[in-house]
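Next up is one chain by itself, shown in structure tokens, the form predicted on its own.
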Amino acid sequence: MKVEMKNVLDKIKAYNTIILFRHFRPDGDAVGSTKGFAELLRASFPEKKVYLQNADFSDYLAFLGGEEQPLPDEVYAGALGIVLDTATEDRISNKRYTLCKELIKIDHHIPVKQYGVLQWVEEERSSTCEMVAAFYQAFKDELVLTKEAATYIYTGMVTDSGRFRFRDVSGETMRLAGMLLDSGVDLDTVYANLYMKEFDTFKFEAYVHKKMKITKNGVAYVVVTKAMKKKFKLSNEQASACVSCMDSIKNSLVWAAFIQNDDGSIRVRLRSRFVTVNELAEKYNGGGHACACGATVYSKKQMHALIQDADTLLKNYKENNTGWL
């Protein structure tokens, strides 16, 4: 049992009010870990007040239920804040986390900047949801795992692991997933909501396949313009998902989607196989995992510079490694 887990549990026991937070533009892991941890704590400590407070939401994951109403500032005073799946403070969606008496960080991203009185970080985990599942397993004699909590946590594990395909998936990941399934997760409902697509989405993906490009050394990329988003009636979240359209190109070990925002910035979804790309993302106002990152550029010139840097990175990798496809 990790010391960090025990320290987190002790802090939770010491507070009557607990408020959970996550990063802005939440993905499945952010939503699943916060909703799952909140439900786990409510079922285990019914005498405590447990809240989940965020400033933005995810239409894609709306099937997991709505969000809570904002709390008045005075509720934060004297509360324990727990931030999940968020590497740095500047990415916390609800800035009122600073009103909490103490703050805990629970995360699986590569550490960049520490914050909080306690940090429980396991970058080798496939998801923060996997950490939440491990937390329950470590203290299952004291905690209560409901079907609802298991569904939230499993959903986050599935999405952040690429349906259990990414390199951080381990035997422990699968054992914890099995534990959650034993709690009654309805797989038909989860997978239908996650992966069923509107017909227009398929047409957009076909359009992406026509528009994608590849560099000399094998970096695949596509630019999703504001006009494309309007044509296919896409949210930024739906547009960003097109990065998955390029994940199976042979000899392409790095791929990226560039999504134009209304404010002129360009959101970058960066993915790789074998090649570590988080340092590249950090150079362009981002970060994340070794092979799955986000970044932001502010002009076409910066976008092309990132593509060139990625091409050079991939060239160097191919020249110095074997066994890649």
Second form
Amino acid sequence: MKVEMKNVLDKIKAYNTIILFRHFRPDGDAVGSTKGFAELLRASFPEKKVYLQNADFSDYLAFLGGEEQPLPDEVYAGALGIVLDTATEDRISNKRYTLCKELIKIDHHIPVKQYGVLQWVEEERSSTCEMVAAFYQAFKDELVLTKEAATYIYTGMVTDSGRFRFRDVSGETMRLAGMLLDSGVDLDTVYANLYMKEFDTFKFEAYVHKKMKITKNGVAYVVVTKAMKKKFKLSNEQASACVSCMDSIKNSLVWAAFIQNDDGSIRVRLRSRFVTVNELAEKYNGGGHACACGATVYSKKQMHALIQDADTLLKNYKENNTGWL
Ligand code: AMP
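Take the protein just shown as the form predicted on its own and give its structure as the form predicted together with adenosine monophosphate.
Shown next: the complete complex, the earlier chain at its head.
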């Protein structure tokens, strides 16, 4: 067991009030890990006050339950803040986290800039939810895992690992997922909520398949403009999901979706297999994991520069490696 895990538990025991935070534009892992950890702590330490405080939410994950009412500043003042699934401070959704007495970071992203009095970071984990499951496993004599907590945690593990497909999935991932299933997760309901799509979304995906382009060396990409979002009645969240339309094109080891934000900036969702792309994302105001990153560009010129850099990266990769598909 990692010493950081024990340090996290000791800190939790030392506080009566705990507030959990996640990154903005939350995904399944951000929502699942915070809700799962909150439920784990509530069931295990009923005498403590445990809150979730976030400034934005995800429609897609609304089936896991709603958000909590904002708390007054006084509650933050004596609280332990725990930030899950968030690599850097500037990505924390609720900026009032600074009011907490102390802050802990629990995360599986490549650490770019650390924060908090205590960090438990395991970048080889497939999700932060996997870390929460491991936390329960390590201290199961002292903790209580409810069916609700198992469902939140399982949801984050499924979504962040691409349904247990990505390379950071390990035997340990599967053993922990098995433990959660044994706690009563209703797979039918979780998968139906996660993967059923609206009719309009299928139409949009057909459009994306038609519009996507590929560079000389195999970088697939698509641009989603504000006009396209309007035409297909898409939220930013629905529009950005199109990155997965390009995830299984042979020889295209790097792919990206460029989604125009309302303020004109362009959100980049960058994905890859075999090739490491996080340094490319970091060059364009982003970061993330070796094969799944986010970034932001502010003009078409910058977007094309990123595509060109991705193409060069892929060219070099293909020239120097074998066995890729
Ligand atoms: P996304 O395409 O937004 O789903 O991001 C893929 C992964 O990269 C997620 O784990 C995000 O948390 C992370 N990520 C996205 N944008 C950034 C960023 N600007 N800086 C650091 N990590 C990011």
